[in-house]
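This document opens with one chain alone, in C-alpha cells, the form predicted on its own.
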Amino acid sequence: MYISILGRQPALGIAELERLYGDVTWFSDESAIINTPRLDFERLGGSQKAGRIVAELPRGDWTAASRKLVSAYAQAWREREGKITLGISSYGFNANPREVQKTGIILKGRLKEVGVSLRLIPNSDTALSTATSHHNKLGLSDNKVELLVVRNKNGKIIIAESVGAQNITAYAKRDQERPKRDAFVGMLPPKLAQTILNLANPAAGARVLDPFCGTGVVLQEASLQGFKVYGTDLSDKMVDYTTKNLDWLAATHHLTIDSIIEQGDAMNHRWSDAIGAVACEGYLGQPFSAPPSPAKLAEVRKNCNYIMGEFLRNIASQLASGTPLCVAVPAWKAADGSFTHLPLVSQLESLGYTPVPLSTVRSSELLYYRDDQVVARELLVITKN
C-alpha cells in the first residue's frame, strides 16, 4: 500500500489516483491511501510525492512518532553499507521544522554510534519541498530516503518511504524546451495534461485523440505512456506545431511515436482511425484578468457552449460505446469565488455521454484554478453511451 501526498487541488489529484487505481480512499484532507502493490509514481501529474506504507500508529503525535521512527531505523539501518542520505516530511502534526530536524539528528547520532553515516537534509519547514526532495533524489535508491509521516484528523499516524517526488526538471524541459510554443492559445502544463490523460484512463495500446490538440501538450504525455495519438486542430499553425514537437520529443527521448495529426474542425472533422480515448482541453474562450461584466460573459459561455457542444455531438457518432474521454471546458470564476459552468455541464446524457461515478470526490470538484485566474478548467470525465 502507498500513501500520495497530494498536489495543490487535492480533489484532482485523488480522482486521477482512483481512475487509475480503483481502491483509493481520503487519508487527510491533503493525501491518500492506494491499495495496490504497484505505483507508477513518474505518471502521476496530481500527486506531489508518494510512499510505500511501512508503519502505522493508532494514534499519537509528533513525539510519538518521532520515537517510533526513530526506534525502527536505528535498528533496520545498523548494518547498512554506504552513506544514508535522509530527509523527513511531517505532515498534520502541531510540531515545527527544529523538532522534525532534532527526529533526525537523534537517529544520526544512533547510526553513528555503529559506524553508519548519515547525511540529513535540514528541514526549512516541517516538510521538504518538492524541489528538494527531487534535487536530492530522494526515494530513488536505497541510500537516498525521504520519509513521510502523515497523521489525519483523527490522530492516526502514517510513515511511508517515499518512491519519489514530482520531477520537475523533466516537466520543466518538456514545458520549456520544446520548439513550438504559442501564449496566445494558452499553456498547458504538462502535469495538468497527465491529469487530463489519466482521468480518461485509456486501455493499454489505445489510440488517444485530442482534437484541439494545439502545441500537442496532451499528445506528447500520452507519447511518454506508450500510447498511439492523434491529434487534430483548426489551425494549421497548430498542426505544425504539434508535429514538430512530437518530432522533438522522439529524438530526444528515444521514442517511436505512433502518431496521426491533421487539420480539422472538432466541430465536423471526420476522424480516419478507430479512437481509444479523448483527452484535451477544448476550447476556453478569451481569457480574462478580472471578472468580466455579465453581458460579456454571457456571450463568451454561449460561444464556448455552443463550440464544445458541437464538438460532443459530432464525435458521440465515431466513438465506439464505453470510450472514455476527459474534456477541459472553461467555468468563470466570479469575485466570491463562485463559478459559471457551461449549460452543456448539465446534459451531457442527452448528448450521449455518462459521467463516470467517482467515490472520492463529486464531478463539480473537478476544477483546475489559480487563486488569480478567472477562466478555470472544468474536467469532464464522461464515457460515451
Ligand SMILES: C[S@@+](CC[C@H](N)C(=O)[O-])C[C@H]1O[C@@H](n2cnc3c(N)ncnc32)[C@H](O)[C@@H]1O
Contents of the next structure:
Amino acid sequence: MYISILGRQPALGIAELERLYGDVTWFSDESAIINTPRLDFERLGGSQKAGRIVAELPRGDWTAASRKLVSAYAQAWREREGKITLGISSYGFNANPREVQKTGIILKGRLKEVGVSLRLIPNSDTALSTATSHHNKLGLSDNKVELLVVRNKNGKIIIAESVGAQNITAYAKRDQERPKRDAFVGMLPPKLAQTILNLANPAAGARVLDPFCGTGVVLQEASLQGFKVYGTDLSDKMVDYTTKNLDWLAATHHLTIDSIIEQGDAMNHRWSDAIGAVACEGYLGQPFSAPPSPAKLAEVRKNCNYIMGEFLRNIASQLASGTPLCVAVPAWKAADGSFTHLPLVSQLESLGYTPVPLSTVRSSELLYYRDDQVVARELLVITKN
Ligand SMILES: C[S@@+](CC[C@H](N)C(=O)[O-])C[C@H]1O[C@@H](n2cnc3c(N)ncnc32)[C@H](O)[C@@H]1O
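Would you mind generating the form predicted in complex with the ligand now that we have the form predicted on its own?
Up next: the whole complex, starting with the chain shown before.
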C-alpha cells in the first residue's frame, strides 16, 4: 500500500492513479491511498511524492505521531551502517515547522547514543518542498529517507517511507533543453502530458497517437514509457518540430523510438497504422490574458467545437471498439471562476464514445488551469464504443 501526496490539482492526480492502479481512495484532501504491491512513481504527473505505508494510527495529533516515529525508528535503525539522511514531512497536522523538526532532533539524539549518525534536513516548512526532497535524493536509497506523515480530518494518521519526489531536474531538461519549442503553439508541461497519457492508459506496447502533436510533448512522454508513437499535425512546421524533438530524446536518453510522424488534418486524415490509444492536447483556440467578450467567446468556442468535434467524428470509424482516449479540449474560465465548456463535452455518446467512469472524481473535475489562465484544458477520458 502506498500513499500519494497529490499535486496542485488533486482531482487530476487521483484520477491518474485510479486509471493506472484501480484500487485508489482519497485519504485526505491532498492525499490518496493506492492498493498496489508496486508503484512506478517516475511515470506519474499528478503526484508530488509517494511513499510505502509502514504504520497507521487510528487517531492522534503531532505529539502522538512524533512518539511513534521516534520509538519505531530508534529501534529500526539502531544497527544501521553508514550515515542516514532524514527528512520529515507532515501534512494535515496543527503543528509548526519547529515541532516537526524537533521530532527529528530527538530521534537523532536517540540514535547517537547507540553510535548511529543521522543528518537531519531542516524543516523551513512543515513539509519539505519537492525540490528539497529531490535534490537530497530522499527515498532513492536505503540511507536517504523521507518520512511522510499524513493526518486526515478524522484524525487518522498514516506514516509512509517516501519512494521519491517529482524529478524536477529531469522535467526541466525534457521541457527546456529539447531543440524545438514554440511559445505560440503552447507549452504543455511534461507533467501534464504524463497525466494525459496515464488517463488514456494505453496497453503495454501499444501505439499511442497524438493527432495534434505540435512540438511533441505527449509523444516524448509516451516514448519514455516505452510506447510506440504516432504523431500528426496540420502544420508541416510542427511535424518537423516533433521529429527533431523525438530524435533529440532518443539520442539524449538512449532510447529506440518506434515513431510515425506525418502531416495531416485531424478532421479528415486516414491514419495508416493500428492505434492503441489516443492521448492529446487538441486545438485550444487563441490564448486570452483576460476573459473575452461574450461575442468573442462564442466565436472561439464554436470554432474549437467544430475542429475537435470533426476530429472525434473522423477518428471514430478508424478506432477499434474499446480504444481508450484522453483528449484535452479548451474550457474558458470567467471572472467568477465558472467555466464555459465545449458543447461536444455533453454530446460524447452521440459521437460514438463512452466516458470512462471513475469512482474518485466526477468527469467535470478533470480541468487543468493556473489561477491566472483563462483557457483551461478539460481532459475528456473516453473509450470508443
Ligand atoms: C495546443 S497545440 C498542441 C501542442 C502540443 N501538445 C505540443 O506538445 O506542442 C495544438 C496543435 O494542433 C494543431 N492543429 C490545429 N488544427 C489542426 C487540425 N485540424 N488537424 C491537426 N492539427 C491541428 C496545431 O498546429 C497545433 O500544433
